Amino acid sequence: MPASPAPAPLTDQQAGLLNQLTDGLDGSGLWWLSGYAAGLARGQALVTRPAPAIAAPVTGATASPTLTIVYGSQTGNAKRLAEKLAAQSEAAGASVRLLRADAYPTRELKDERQLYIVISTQGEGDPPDDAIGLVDFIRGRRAPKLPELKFAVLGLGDSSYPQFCEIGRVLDARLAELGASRLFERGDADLDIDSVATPWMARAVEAAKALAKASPARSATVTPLRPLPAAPAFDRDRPFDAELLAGHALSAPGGLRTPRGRDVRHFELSLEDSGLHYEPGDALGIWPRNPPALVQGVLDALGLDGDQAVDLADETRPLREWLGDKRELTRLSRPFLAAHAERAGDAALGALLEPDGRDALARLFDEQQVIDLLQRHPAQWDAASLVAALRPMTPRLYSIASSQKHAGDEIHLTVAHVEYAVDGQSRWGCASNFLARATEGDRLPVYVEANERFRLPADPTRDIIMVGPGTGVAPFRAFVQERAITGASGRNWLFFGNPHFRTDFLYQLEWQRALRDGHLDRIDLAFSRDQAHKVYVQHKLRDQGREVYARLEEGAHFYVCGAIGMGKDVHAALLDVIVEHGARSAEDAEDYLARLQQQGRYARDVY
């Protein structure tokens, strides 16, 4: 009788953490890690400083770090703030561990004594993808009582969405409900993040300093798992002026034109001499400028002089420059709406900010820009008050559509130019119009935003399945380029959709060439309006469900990029595929996908 197979030495979660740890290590790094693991097995554990997403084993006078900082980040802002908070807290004398939410061992929550959570909210009150599991755990019945825990929460969000900073609010309330003590009030940061985050972090550092003084000293040797990377010369606060090399249309004339347009363009910029490095899955941040015609429209609507000097926060600029470069005009915010409603004496407008006005408020934010509000609900503004009330300009992130191994010093983008009319007047998207107005040779301020959650598998033999309709196909162009140039043997399967084959098949010739050369195993297409009934990528996913499930069972990685609504539809379709072809219950299918996510095999970049 054959012997029973030995039980797997690692759980799915442990295997997922191991994959994250080893991803990107070269041969020498893997040999070093093997020796480290052997030392652990012999009981000779070293104390390590954790990489941002991975917990580190600790020995010393205390059993656990003094302070734990957990972040959940969709676009990188929460990660950036959490890393800054960790550095400041360590400088203040605290022992800190920093963890991405999907790497946090939830079984340790009951033993925490001081916890900071920095977390964003996306869409209609949803957690970032890397925090779904942690948020569900804290919200759920398995969450432990926490009478010994002291905590603070910093929420990040966008007040143009009705459920502003919802996840931060939910976690803050739930931790208190579980018996934890709030160190100080929750911070709710809008897109002008630093105005809230800076004072919140100052209080957090002071609390960490007080805890450090009250805790016993620790003696420990710190051995980094990998060298800490040098800070790049250019980043969000110090962008690089990249030269625009080329830009051309991807969508053909005559296609479907929605109220927001469907003009998709391909852009190529130079990173030469920047020292910037990017990986497939990363994003390019662009600091845009508002369309000049829109700036003039705001000045005309208020009867203000664009040359008037305005002083704010020790900075003096002409009003036109404030509105063009430093203030958001294409996105409304709750604070500005509230201030304008008060100035206009418009009770109906103010009522939209009440809880029962949520749906109408969402429509207003979706359909109107600042100029529409000024024209439809007139009110008096002086230049200084206007600049102070408008939200500061923020960068826009675009998924990178190239592999640096393939493109060298170039970086490519796939951008839908937003242009439409309201009451006979043109309206634009800020960043897409900024790119569309640029000509070859112009310099555009950019930086690279790493996205560690959206990476190709470290094992080049693994299959990948990519779902990217519309401009969501951008990172998958980079994926296929990377896998081709590195000789990865795993199969690449793309699901792509758009309204029409003839006008909207983005990168058609490239995909056909990739199929011919064997760099793309298969492509399934969903052109929604080329037949009487609409067909979307989620329908194609269900149609190919048997093969999709078989590849997942064989170890394939599954990726989704695009609009939040599409991401939810694809998630639902994937659950149906697992139920039908895996003979599982709906609850088991949810657990199956959660495990894939923990292992880094189900990744989404939705916006």
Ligand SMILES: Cc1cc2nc3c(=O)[nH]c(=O)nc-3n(C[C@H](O)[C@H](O)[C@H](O)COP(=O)(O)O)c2cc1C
Second form
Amino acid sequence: MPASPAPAPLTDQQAGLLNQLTDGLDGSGLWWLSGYAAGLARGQALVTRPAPAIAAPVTGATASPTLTIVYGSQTGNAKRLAEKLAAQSEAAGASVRLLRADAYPTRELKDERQLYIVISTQGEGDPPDDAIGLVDFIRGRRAPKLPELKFAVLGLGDSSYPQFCEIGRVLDARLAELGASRLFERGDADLDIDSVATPWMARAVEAAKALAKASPARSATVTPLRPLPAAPAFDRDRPFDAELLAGHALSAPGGLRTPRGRDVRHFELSLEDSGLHYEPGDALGIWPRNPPALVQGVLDALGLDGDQAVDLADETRPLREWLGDKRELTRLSRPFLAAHAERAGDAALGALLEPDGRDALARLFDEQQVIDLLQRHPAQWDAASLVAALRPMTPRLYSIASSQKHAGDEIHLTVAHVEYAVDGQSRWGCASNFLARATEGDRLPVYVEANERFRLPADPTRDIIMVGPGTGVAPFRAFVQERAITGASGRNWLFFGNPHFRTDFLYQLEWQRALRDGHLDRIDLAFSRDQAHKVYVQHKLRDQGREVYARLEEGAHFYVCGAIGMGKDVHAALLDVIVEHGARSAEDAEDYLARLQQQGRYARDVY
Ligand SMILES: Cc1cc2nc3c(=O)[nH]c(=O)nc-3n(C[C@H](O)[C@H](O)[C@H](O)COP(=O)(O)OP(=O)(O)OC[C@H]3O[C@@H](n4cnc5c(N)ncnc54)[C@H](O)[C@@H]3O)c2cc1C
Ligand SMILES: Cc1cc2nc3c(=O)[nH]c(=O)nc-3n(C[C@H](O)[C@H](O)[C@H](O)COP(=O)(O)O)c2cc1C
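Mind pulling up the form predicted in complex with this ligand next to the form predicted on its own we just looked at?
Once more the chain from above appears, this time first in line as the rest of the complex follows.
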């Protein structure tokens, strides 16, 4: 007998009421509600005292000895660490509240006693989107003096960016300036996050234990802000081997050949039997492998034997395997460059790491890979030192281009193949090439990275405006599929752009069909190089400013996905639209957009 489907958790009427309740709630309201519901689920304890750990003010001397952990995270790393830290601190006896930065009630900062901040740096030294408000507050003039506060900051970043861990650094310095005492030194974690995060977390847990001992927690009255979600069977550390079902070109041959000469491809993978679930707006993480030819090139450049065993941190593997699966060969890092410059005795190379070498360093990181450095600046490396100095492999994220309601067990991606030449030799991006060279039936290690800040409106009658040029269109394919299958009545408006109509109109037929079937209300196209002057999505947005503003005023949600630079240009265009059509000052327009962002009605996913 076929299994009967699990009953829906809510009746239609309840779902309708929930939509009414949540629609328009800002981040802190939604988090409050989630804590409240979690409390109800745990028993009756919180019924009469809703979600104290999320909303109850910490009130100076009478407060429970709460340790507050706040995270700001764009792609999930800081969130994962903060959740782990909260669990470990609780196990050590502390009463903990864990908050995403946009749920942090800033008025409570002055009454905090112990605060840990785990935060990444994004964009070009910017805060993650969920932490913009908190970082502005702490940096700003309204931040209170904090003589009673003890704090510690863990910054996450990538040392190949010029402003490495900038936001962690800024918050750490500012909290000290406000009179708070640093419990221990800030951690600046590079992409091999654990080497810095693990010892930092150990110190943080020790300090939490001391706090718990000094003033035992009234655990009956303090509940963690949010129960930790049950661990899925597959995640970043335990990826699922998904079968590649299909892959084909989206951009036609003969398109623009930039110095990076990229073509865009559509991939379909199977999640069958994984139990993995995704929502429109989520990303798929992929653990890539370097191509064997590149690994061989590195071995040849250094005269090393790929079969020799290398031990590192209790792992023994042949050197070839370390280089293929476990180390970055396509992205350089500061520590590797420093070590190589020393081995090569190359002072000019070492000078790039000085502050005035910043621009040249950024260019080198952008243009060269490990093999280029080895070929241009020869040096001796032994196998063990090489493995220890190279950066551990990190997964790459791709916006999911399908709705699970539509695609079932499949998951679709839209990927630009990064390829270019250095000294006449072909170079590829690790993950985009890993996908490009995979063939149907291959299995690729993947996991789902949820993105709670990039979600369709809970209210299906709301309009949405989507700006997604290039591969930025990927999540909007998922959005439109989802809204079609759920019968959402709100209007869907897409701004898409790319160099040429003929070669680069990604998913052209699908958009035309969606327009015909009423699943897309309108599409505005910016093919930048099809006319004498360049036209981009931000120009189209300004052209349509009156209608864009009218829809925002009616409650539309606005989404942007794609390149960082485009995201900044669209932000500026949107401010202009609000100034012009809302008859507001520039400052009011900034406030207007900030409010939309807080309400989850202006969401960005830029990379
Ligand atoms: C949340 C999120 C969502 C994303 N969604 C998508 C998506 O839907 N589709 C998509 O194609 N990508 C997406 N990306 C980017 C993706 O994760 C990879 O960064 C990209 O594919 C390059 O990775 P790679 O391993 O191929 O290149 P790497 O091995 O990381 O880089 C190799 C070299 O190429 C350079 N390089 C890297 N990327 C580019 C680029 N785009 N243009 C020029 N040079 C480059 C690097 O500086 C480096 O020197 C997303 C990123 C994030 C954070
Ligand atoms: C688009 C983008 C921009 C980034 N910019 C910076 C930067 O300016 N400085 C830095 O140190 N790290 C930068 N990073 C690296 C992230 O901080 C790093 O990947 C971190 O582990 C992400 O943590 P999260 O997942 O919690 O956001 C950037 C990452 C991305 C994807």
